[in-house]
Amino acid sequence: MNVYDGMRIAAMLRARGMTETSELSDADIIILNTCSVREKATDKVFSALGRIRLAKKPSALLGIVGCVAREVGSGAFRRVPELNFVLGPQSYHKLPQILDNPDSPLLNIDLGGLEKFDEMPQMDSSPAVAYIPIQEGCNHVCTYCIVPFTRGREISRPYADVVRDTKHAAQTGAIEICFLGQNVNGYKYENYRLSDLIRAAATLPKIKRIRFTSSYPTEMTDDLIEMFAIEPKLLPFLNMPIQSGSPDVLKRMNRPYSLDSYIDIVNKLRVARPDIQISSDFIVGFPGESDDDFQQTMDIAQRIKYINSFTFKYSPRPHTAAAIMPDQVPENIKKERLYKLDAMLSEIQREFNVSCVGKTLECLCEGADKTGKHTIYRTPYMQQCIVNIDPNTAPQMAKIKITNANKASLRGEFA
């Protein structure tokens, strides 16, 4: 979603006339587009505006938009007082305000809806793989969680105005979709689905490869998983996040779902795509997390065997229940369980990398590594592949063998 909305302030500020620059004292805008998920994520931004107030030059405009925008409100100004403005992750479609007015600050935190996708520009290109959001901000309230408040709650935009989007952005270059959302299959307009979406976007030809993020469990319904075993195009890869393998921890998460479902959805899509591969979200450390809860994450990890996943010490949110729940849990625990889930899950998907290995697998052009000499593919379950090829000459799309692997990525050469 962040880099969604980069792009299309990127665009929007294009469209003024203005050009992107990597040097920060060249710069007569800088904007830090933010995200509060994680404690740590906030702290990042205001680090960050520590450094850039004192390099960049005197006339800039600097300010954030985002999460950290709508959770600190006009705070912001207060911690630093060079910022000129301070918008939210559904008003950063104000910010030629700022340009037309640059003396007067700018402070918009307002949750408007689907007001930023109708007013601002379409981009005039898209790179291969295209993000589309397709719906905003999250009804589930789960207690450890920011985004209801930072984004709102659910609203899904109107299905014509998605299609629209998937075809511009086919029309332009793209070659993956990837449909967004907070609780994206959850998208519900009138009587359209995901589902719905899924199978219209399949029927581009020129897009090849479809999938989406982030989903929810109890949101998986049966047409949707019918998708995997229909829909060639979708790939085979899920990220369902979890969070905890204790059935007490997710009640306290508020995570309305058993075990028992969670496993049977898992079921129900590998029979549907028996080549289909999960991953997920952990948060280690909820507030009266025991060692057997614990465990029990450990257990059902290693039961599902989650190819990557995203893991998190619990981080007390303002505006969120779990912020004031008795027994937090030291810090030094959270760390250790931290460090043994990491290592499990590490292992999980080294042994499935190795698994790759000879194997052929269509993949992705993603450019090229941090040497410039090799290129970056994507597999159909979004590892990283590394072929030996100049990446002003590989094609968008290739089958590439798989000739090695480690926990982090893989090698391959043109099949």
The other form holds:
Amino acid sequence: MNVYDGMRIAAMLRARGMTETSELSDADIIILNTCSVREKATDKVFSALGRIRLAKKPSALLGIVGCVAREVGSGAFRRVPELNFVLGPQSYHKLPQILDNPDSPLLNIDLGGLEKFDEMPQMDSSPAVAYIPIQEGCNHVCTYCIVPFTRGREISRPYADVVRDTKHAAQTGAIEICFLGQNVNGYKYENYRLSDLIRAAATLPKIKRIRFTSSYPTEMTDDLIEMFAIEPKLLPFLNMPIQSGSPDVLKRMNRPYSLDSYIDIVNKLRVARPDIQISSDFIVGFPGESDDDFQQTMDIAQRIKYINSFTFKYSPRPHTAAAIMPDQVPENIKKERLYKLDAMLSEIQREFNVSCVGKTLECLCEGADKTGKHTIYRTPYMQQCIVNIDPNTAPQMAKIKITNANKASLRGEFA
Ligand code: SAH
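Output the form predicted together with S-adenosyl-L-homocysteine next; the form predicted alone has already been displayed.
And the full complex, kicking off with our chain again.
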């Protein structure tokens, strides 16, 4: 979502005749697009601001947009007096105001509008993957999570607007559509659901791959699960965070599903698409998490065989219930648990990657690798596959035979 927001902001400034620079000292405006989901992310923003204010030219405008702006509000001006603007995740379309009126500080951290989607210029999809936001905010109140405070209650965009944006993306070069939302499978507009959006995107011949993120487990409804059976363009990959394998911890997290009901959904998905791969987010060291609770997380991760997962140490956040729960877990235990879980997940990932060797997969080109000499492709399971071909001549979609694998990536050649 933040990558998308950043692209949107860049497009807005380009439309005003501005160009990008990689030199901080050369910039006329510097914008930090921020995340506040963990404390470390918020801290990084303020340490970056400290560096930037020394390196920028005195006339350059400096501001933060996104969730930290919303979290800290006017306090940001007090902490960093050089700031010119502080705009929340639903008000970054107000940015031109600071360009027109650079002398008055701009603060807007309002929530609840889809205005930003309507007021900003439509973006051409120059990369092959088009991110299309379909809803924003979240009505689940997970006790660790600051998102309901920073992005607000759920709002779904009108079906016709999403379909229009999807068509525009296809016409301007998109091959893959990624529908976005904090609670993407909670999309509800009149009688339309996420499954209707997938069906509509799949009718566009130029679109070859469709995916969506992030999903809430109990909102994986049967109509959506069925799409994995009937819509071949929908990738066989799904991020469906379980967070913890302990029923007690899940209860305290206010994630009201049982392990059985979660496993039931996974089983239905695997019936619909036998090769589907599931990814999860995990939080270790949630308040009160015992060794036994943590072991249950290890057990469920092994049982589901998650790939491409994200793991986090619990971080207390303002405006959340868990931050004031008793039995906060000490940092060294969080670290140890994170290390154990990561080691196991990466072994599962390695096993899956190795199981792909010898297979031929239809992959999407992502661009050059770090050396600039090879090309990175994405498999349908979202693994990286490196192919020994000049990125300038690499086809956008290709059938690739997997020749080698380790825990981080695959190697392949054109089949
Ligand atoms: N559904 C949201 C989730 C964003 S946060 C979205 O896609 O925008 C991504 C992940 O960060 C969560 O799934 C959770 O595992 C983790 N997370 C959220 N709050 C956290 C906290 N306070 N401490 C540690 N990890 C957290």
